[in-house]
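Form predicted on its own, single chain, as structure tokens, below.
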Amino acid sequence: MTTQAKRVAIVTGGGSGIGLAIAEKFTQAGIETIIVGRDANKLKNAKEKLGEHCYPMTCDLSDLKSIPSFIDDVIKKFGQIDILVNNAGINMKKEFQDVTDEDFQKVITTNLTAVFAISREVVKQMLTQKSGSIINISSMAAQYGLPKVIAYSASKTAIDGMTRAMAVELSPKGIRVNAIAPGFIITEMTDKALNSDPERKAKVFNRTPMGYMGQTSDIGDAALFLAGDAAKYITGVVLPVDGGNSIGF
């Protein structure tokens, strides 16, 4: 079996949940995977789980000014960036009328502006390589209306538009851009949210045709597919991995 040339990936928010599951699939495939987050301890624990192909690097992506030098560091250490997964994100549950300008802006900065900023810096490198794959993590909040998450919904809907615009501009230059829209996936965060709200939980199961929640590994598998040669003719798609939730009734 021929060994594939070295590939380097960045996974933001790679220390837990969906990001960790994506990083796990990447490292298992032999991709040198840089996991990025704010919490050094969380990253260290993830590294212990993921092993030799995993490289933890701390960066607070909401501090936009720090992003260019962070990407410079990555290029100095690794020489290339082949895959970027924009997974880091925050959510805030509040009644519409109670959301302050600061609340709204905080979510937009992390979920949207930081995704733009890190993508821009990575694209500069990918253009010199004339190749690359960027995967943005969207949400069901961009597929239909969800109450009490106005800033999150706005940020994820914008991610879908940005994915398409980036794909049209960058694909002729060898850079594919896609998004994954996870449905209801079992994580610590969703467990807490749904177990404290039985009505919402029932709604989730009733409108998911497959009748059960997904695993973080389902998103990992989709990301590995979109990042690789099996998806070489796919760009600009927002792929729901949701058990049919987005088309459920």
Ligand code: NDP
Second form
Amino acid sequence: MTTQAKRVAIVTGGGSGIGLAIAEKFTQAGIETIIVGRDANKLKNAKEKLGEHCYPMTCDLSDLKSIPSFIDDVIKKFGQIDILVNNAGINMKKEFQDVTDEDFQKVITTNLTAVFAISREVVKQMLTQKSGSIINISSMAAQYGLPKVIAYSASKTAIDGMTRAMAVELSPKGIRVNAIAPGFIITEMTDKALNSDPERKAKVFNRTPMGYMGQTSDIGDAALFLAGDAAKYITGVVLPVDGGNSIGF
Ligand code: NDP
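Can you switch from the form predicted on its own and show the form predicted together with this ligand instead?
In what comes next, the whole complex appears, and the chain from above leads the way.
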């Protein structure tokens, strides 16, 4: 029996929701998985659930200056980075005219600028390895217009563009870059957003051909696929995992 070479992944926001499900699939596949978030307790609980291949590390990614030293620490501890999943994200639901510049910037910093900054630092390492897989978590908000989430929509649409631009530049150097666009997945984030807005909830179900919301594990399965050799000829795609929501009538 051949033993599979060691693989190291970083999953930002791996302590909860979709990130936790991705980290669970990775650890089950024997990938050494670093989960990142601001809340040490949340990460500790995730570590208890995920076991020996899970390594919690706290970092506030919106503090951009802390990212290079954070990635240096990871490289010192693990020696390599093979997979980066940019999953950490925040949302803010407000009427367009009530969104302040600070509100807008806060979402952009976490959902976009931090994704750029951590990817840049990780890519420096992946270039020395001449291989790597980066997966960005996008959203339906980049597939069509969603009201009351202006900064979130701007950030996720930029993520799709950045995914393609990174893919054309980095794929010749052995680094594949893809995105997953989750449809409506059951997490705390969507619980809050939909339960307080029955009209929005009805709309979600009406335009989802499969007729039900997704599980976080559906995104975990897609991430595990895109991270590994089964997807070795796939780069630059934005893969909807959405029960057909993005093509629904
Ligand atoms: P959660 O709120 O459960 O998870 C978000 C995670 O991001 C948390 O673990 C949080 O950890 C982490 N995070 C947030 N800000 C920071 C920060 N500044 N630094 C480090 N970590 C941070 O949400 P979901 O699981 O629902 O969302 C995950 C991703 O999926 C997001 O990018 C979201 O936009 C996207 N998505 C979700 C959909 C859904 O239906 N749920 C649909 C489409 C996209 P902590 O609090 O410890 O910092």
